[in-house]
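Just one chain follows, in the form predicted alone, and it is written as structure tokens.
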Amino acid sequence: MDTRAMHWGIVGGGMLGLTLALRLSARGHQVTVIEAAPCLGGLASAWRLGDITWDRHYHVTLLSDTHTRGLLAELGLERDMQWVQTRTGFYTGGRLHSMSNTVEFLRFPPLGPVDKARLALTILYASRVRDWRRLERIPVADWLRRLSGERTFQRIWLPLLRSKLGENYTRTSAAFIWATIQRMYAARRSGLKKEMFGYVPGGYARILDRLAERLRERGVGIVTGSPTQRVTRAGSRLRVTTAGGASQIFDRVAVTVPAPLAARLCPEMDEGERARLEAIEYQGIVCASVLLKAPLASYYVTNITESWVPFTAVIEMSALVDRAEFGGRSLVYLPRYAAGNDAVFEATDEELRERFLAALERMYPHFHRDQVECFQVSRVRHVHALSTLGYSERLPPMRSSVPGLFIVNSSHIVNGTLNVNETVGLADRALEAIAHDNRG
């Protein structure tokens, strides 16, 4: 227990805010979590799809995800993890190819032998690089062209970069692709590098229920459906005002919402600090969850290099998760990453349904839309911060200019990619930065 127990307010009830609350309560602090949405979890939240409940967005645990696995162990869920060897597909040139092992990689038609050798060496080299700060100064396109060659860049890397970053890839640093390769490479076994991915039966609905139960056992207050309006000084303490004018006073406050939103919620931070937060650019996501009567293919993830396809990839969750979780049916995610001001966010569910299902029918000749039992769309404008050139040098520190106020969000994942493991790890790192602050 810390020698001086305080009352902490956590603005944001996603995995970051909940893990911070768990850690602070373990140190003897009183904690209250304030979440705008009617349920906890943020990007990891679950929802109802027809007659099943599953994750709103796709998530998977890798063998190397030590932070997530550690948290699950604390919650008594790690022993229930189901580990599955998955397969990877590639849709290019109007055809679906398997690229799940070395033999299939060597047979991959779009690339010649030299291209494949350079691609393999690029991935191997990136997996061994340790100085990610040096990569922050190099545009990702320049780095990949130099290592993999122009043809491999045009046929493989560029479509994949555009699918995640749009045209913002031109301003993104090589640290972005380095972080992606680091995580995926660490997750694979030796030999043919087969992927082993895991999930908890019941999905994140079960994980979040157990986490909320543990927090309440520790006396943590949880307030949902209460959007925060502003965080301001109240003498030597801080006031959190929520919709309707209600407010609470705290000794310390950690704001875990995306950086531009945090800048608007905290008007008393100095002007330069707020400007730096507002300048952080985010990619958003429009993600369709599709419940099908039959599977599309046997791949957990199918990467797409065709520009006409309106979504980023095909994530067939039922290629990983036991289909009994879905009543014997197949669950597919169709994500589209885009800047928050992209027109795709204004498209109606019916418009997206028509575009997405028409693309699936073209990609999978055996598929017909009458196999769809449920089609729901999630829209989030702030998902991950763009890893622009020199990103970490411009990021404000977690400790704000207002005594007792901390800004901790996914933009502070500067040497990784946004996922649950990195989020839990960020909470653990942030704890050391914020828990011993003595300003008041």
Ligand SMILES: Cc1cc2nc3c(=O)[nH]c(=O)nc-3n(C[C@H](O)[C@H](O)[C@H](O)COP(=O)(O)OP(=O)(O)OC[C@H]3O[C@@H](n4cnc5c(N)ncnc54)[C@H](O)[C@@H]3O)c2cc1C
The other form holds:
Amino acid sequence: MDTRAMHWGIVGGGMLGLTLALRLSARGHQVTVIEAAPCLGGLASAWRLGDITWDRHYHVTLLSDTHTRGLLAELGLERDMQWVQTRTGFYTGGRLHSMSNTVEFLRFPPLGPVDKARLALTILYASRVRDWRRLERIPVADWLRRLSGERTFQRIWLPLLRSKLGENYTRTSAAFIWATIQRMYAARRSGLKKEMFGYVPGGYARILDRLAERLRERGVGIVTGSPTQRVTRAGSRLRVTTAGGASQIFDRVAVTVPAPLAARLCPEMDEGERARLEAIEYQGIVCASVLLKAPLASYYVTNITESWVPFTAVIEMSALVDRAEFGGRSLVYLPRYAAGNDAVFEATDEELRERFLAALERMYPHFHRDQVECFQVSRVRHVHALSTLGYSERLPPMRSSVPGLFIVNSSHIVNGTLNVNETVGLADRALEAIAHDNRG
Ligand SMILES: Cc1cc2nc3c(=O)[nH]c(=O)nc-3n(C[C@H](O)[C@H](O)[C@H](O)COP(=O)(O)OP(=O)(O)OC[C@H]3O[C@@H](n4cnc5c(N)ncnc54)[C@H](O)[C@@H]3O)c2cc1C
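Can you now output the form predicted together with the ligand? The one shown was the form predicted alone.
Full assembly next; the chain just shown is listed first.
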């Protein structure tokens, strides 16, 4: 219990804002969460797809996700988790290959034995590197070329980098791929023999409902459908003004929205700080959820190296989650990561449906679009910050130049990939910054 209980305003009701609210309320603070969207959860929120409710974006938990599992245990949901060993596919050279174990890797046709050995050594080496700050100074393409060789870079790494980063891969540091490989290896590092993917039956809709229920029990105020427009000083306190002009005064405010949006909401931060937040570049996503009468394949993730395919991977959720959750049907996600100003954001649902389903028909000969029961598109322009060269050195601290105002968001995940585990861990780190502020 904090002896100086205060009233906190949290702008943004995603997993970060909600976890912060949970932790601050546990310390005895009064907390109000203010969310722009009609429902909580942000990137992890759920939506209605035909007659089912499931995550708007695909989510899994890893066995090594100790922060997420800890939170789920607090909410009494961890014991319900289902753990599944999934398979991985690779679509390359116009064919679908299984890449789910060492034998399949050794058989993988696009690479010869020497290339495969170098690829395996690259991954092993990356999993052992500890000094990620050194990697922040090396372009990812240079690093991977040097370790894996030009052929493997062109055939495997480059298409995978482009699928996540577009042409921005040229400005991305090696810390990006290091963090991705670290996550892949986390289970093994923690002594677990095999990687398993887990989910909570009912998906994030159930997790978020339970989290909101717990917050309300603790007296946390939750306001949805209320975009914050400004956070300004009000004497020694802070005023949060929402759309429509209503405002509320808080002792402390934590803004958890993406960095450039935070810069716009908080005009009283010093200019240099706002410029640094605005300069953080984000990748966005256009992600289609497709409900199908029949399965597409048996892989949870299928990586794609063909540039004609308009999406960057195929995620078959029903290869992991019991199909009973989807009324016996299959749920497939078709994500396309792109910079926020990419033309794909302007495409209508009908255009995307036509492009995406035509590509699926070409990739999977047994698939026909008459198997589609529902096709729905999510568009988010700010998903994750680009890990550019020297990224962490330019990041402003969480404690802002305005007393009592904290800017905490996923851009502060400097040595990890974007996932709920890192997000919950970030909330705990933010609490340290806050506690430090209280002492000072
Ligand atoms: C395609 C995809 C797949 C993913 N897969 C996984 C996975 O498999 N496993 C995993 O662990 N994680 C996964 N993640 C990551 C996970 O979703 C994020 O780590 C987490 O949801 C981030 O939470 P956040 O609160 O930091 O951000 P956000 O969810 O972006 O929350 C920010 C919130 O602020 C709100 N907001 C914005 N502007 C305002 C305003 N002006 N006023 C008030 N509120 C505002 C937004 O509406 C939003 O709710 C995935 C994400 C995506 C996009």
